[in-house]
Amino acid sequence: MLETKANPNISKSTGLPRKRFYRARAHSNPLSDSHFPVPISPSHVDYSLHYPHFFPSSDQSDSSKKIQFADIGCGFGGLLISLSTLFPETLMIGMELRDKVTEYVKERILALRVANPGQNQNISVTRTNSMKYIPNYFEKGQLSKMFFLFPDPHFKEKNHRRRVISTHLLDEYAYALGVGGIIYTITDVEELGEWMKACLESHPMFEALTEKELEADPVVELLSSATEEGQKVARNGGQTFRAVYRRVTPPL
């Protein structure tokens, strides 16, 4: 998936992609039919596609390592590079449902890890629809983090039901996230803000983080400053709206 090839739009002097060439719009309809390959269950994704630094061969049925972050919605990739450093040992993925910006991103990893050999190897992006097919891509309980950062507001109510966040799609996040997981939220939009924080806060299966373990958190500032949605509202003095939930077992 993330094979090396020639490509014109790849910058000579810095080795990375030109963002310009893969502009596209801002969101995409989550509810329109888009055709893409799916796995058929978390155990036909094909890791070495992914990750070829840890996985040679496309054979892992014997290997316990498997994905444990999930940018949903990874936008241009720098959340996932960011990290990337952080936890070098950790396998994350991206995942984009425009298909411009997947290619960006797959280019950006790529230049990335001939750029510093040895480095960026954990993370890679793949073209989904996060509404519809997390459980084809996780088992239950194998993800520890899930972020949802600067996500389509949706502004008009009849459009609320495209919100990534949900009373229902944090069902299916649950069962991704094992015990103890994390979900991580931020928007520049107060009422969605709002909204993500209600859902949360109502579902049983989570409960929201205290100050103090927010601030032990080193992923936590990342969330306004990684990605260029972010950096954007920094430069522009915005605000931002942030709800951090950790996924716990609901009370009997």
Ligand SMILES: C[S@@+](CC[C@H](N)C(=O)[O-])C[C@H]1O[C@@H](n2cnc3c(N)ncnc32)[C@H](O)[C@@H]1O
Second form
Amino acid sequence: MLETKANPNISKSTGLPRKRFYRARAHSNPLSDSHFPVPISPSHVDYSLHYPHFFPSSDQSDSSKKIQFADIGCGFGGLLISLSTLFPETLMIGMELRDKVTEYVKERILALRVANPGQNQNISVTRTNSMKYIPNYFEKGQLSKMFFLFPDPHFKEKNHRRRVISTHLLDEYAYALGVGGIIYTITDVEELGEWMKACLESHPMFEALTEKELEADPVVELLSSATEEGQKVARNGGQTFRAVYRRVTPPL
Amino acid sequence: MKFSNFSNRSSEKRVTAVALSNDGLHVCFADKFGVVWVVDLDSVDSNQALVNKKAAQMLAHYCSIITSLEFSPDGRFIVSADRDFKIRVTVFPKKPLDGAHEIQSFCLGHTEFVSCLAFVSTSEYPQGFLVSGSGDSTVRLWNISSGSLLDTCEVEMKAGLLESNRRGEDCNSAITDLCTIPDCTMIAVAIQSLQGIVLLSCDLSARTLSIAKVVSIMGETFIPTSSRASFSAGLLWMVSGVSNLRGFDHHSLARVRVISGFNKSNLDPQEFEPIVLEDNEIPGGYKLLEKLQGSVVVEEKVFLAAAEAVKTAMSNLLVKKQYSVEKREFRKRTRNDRKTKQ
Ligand SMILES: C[S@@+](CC[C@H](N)C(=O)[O-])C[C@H]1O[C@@H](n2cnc3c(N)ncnc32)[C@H](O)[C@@H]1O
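Given the form predicted alone, corresponding form predicted in complex with this ligand:
The next block holds the full complex; its first chain is the one shown before.
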């Protein structure tokens, strides 16, 4: 998956991939079927390709380490890179629908690994439609954090079912998250912010974090500052709307 | 037996699967967008004119086609299968109208669309085991509480259907239907390309599936598309059906055949001797057949066309098409939802 080779799209001066070679359509339609490989089940995810430092051979049986954080619609990968050093022993993956953007993130991670030996070994990215294939990547209760930062708003009523947060999709996220796991959402679109909050609030398997808990969580401040989209909003002085919820056992 | 239509529900999208809860209080159905709806039958009074009860969304497979819905024998779970190779096991909640949010497991392992589901249960294993059939020509046995795959039976290969029937190189014969025989651990499997039915036996203590018998039906190209066992008489009823046949007098075909011998006493797979009944031997005889099929005689060429039509319809609906890059771009440009925008 992540392979090293001489790449003309990588800037000679910084060693980092140049974004202009990875320009892509602004929005992808998650409903249309694209063709990318999908792991048959979580045990088919090849950890040695994603995290060669932690899994030197493709034989996974020697380690029980599993991916714990998922950044859904990771875009250009800014959040993963910030989290990588904050939680150096935690495996995390970005899931991204656009192939060019995914390629960019791959190159970016590889370049960082070369530039900072021993670092950024715990992050990777995969091209997939998270609305369909989460169960193919993660076992029940495997994740402890899921991120949905600045997702596509899909304003029109008839396109609401394309939104990456919905009651039905929350059922799947609740399955992938262990009890106590946290789902982080943020947007600069007020209407979407209210939508995400309402979906989470009415779901029997999620409960809002208190203000105190939010203050104590070092990840919360990254939500608005770590990603490319977040930085853009901040530059333009835009408002953001956040909803952070914990996975709980449903009441009987 | 008498059925009466005591209530009508309508759905905006085509319905692809239906299941009635074991206590008879809820009916669930899936639409073409992957949403499973539930209707509460509890307060429906069959003698009264109906208050039109509304269906509520209960769960969804995001934008997939749901092919089968089944309740577990103990009624605790509802199982849904889709064209994206996936089987979802959901806790059937106390108040299903508020949604079924708690996913017990996903059963993952099929490498093509999942076409059918059934439960095998006995008095020793009342909670039962799930079996599934797929476009990948296999039948699989699952533990639904963990989602783990217990066994895989390559029906097409093991039943020796490969050489004799394969036309195109890489086309699998899809499993089209599964039917468990009541009170026993045998499963009748309908598979495209077989004139007849494959009987699998399921060893619940060893958790394995194996082929017990291939029952072929001589004399006509009868490839069943669905089958049901009757509880008392030890009979397996099979239907080969298709609608929209082009170029024939009859636009649709239904042919019914019956196999006997499924009596409790002789269900040892070794000794079991199934008999394919002649039309005049089936309960109800020609009269019933005439009612069910529309006519008693069906021409051979109609059978062949029907088998082909079923195959095409199934793969058109459920198999993902592989387009070349150019063709894909073209399809994107001409997509309907784009057109309306302009
Ligand atoms: C507005 S961007 C935000 C990116 C990033 N989280 C950030 O904050 O900069 C939304 C991203 O989600 C991706 N996306 C949309 N639907 C998706 C899906 N179903 N599966 C995976 N990614 C998806 C889009 O391709 C896009 O890159």
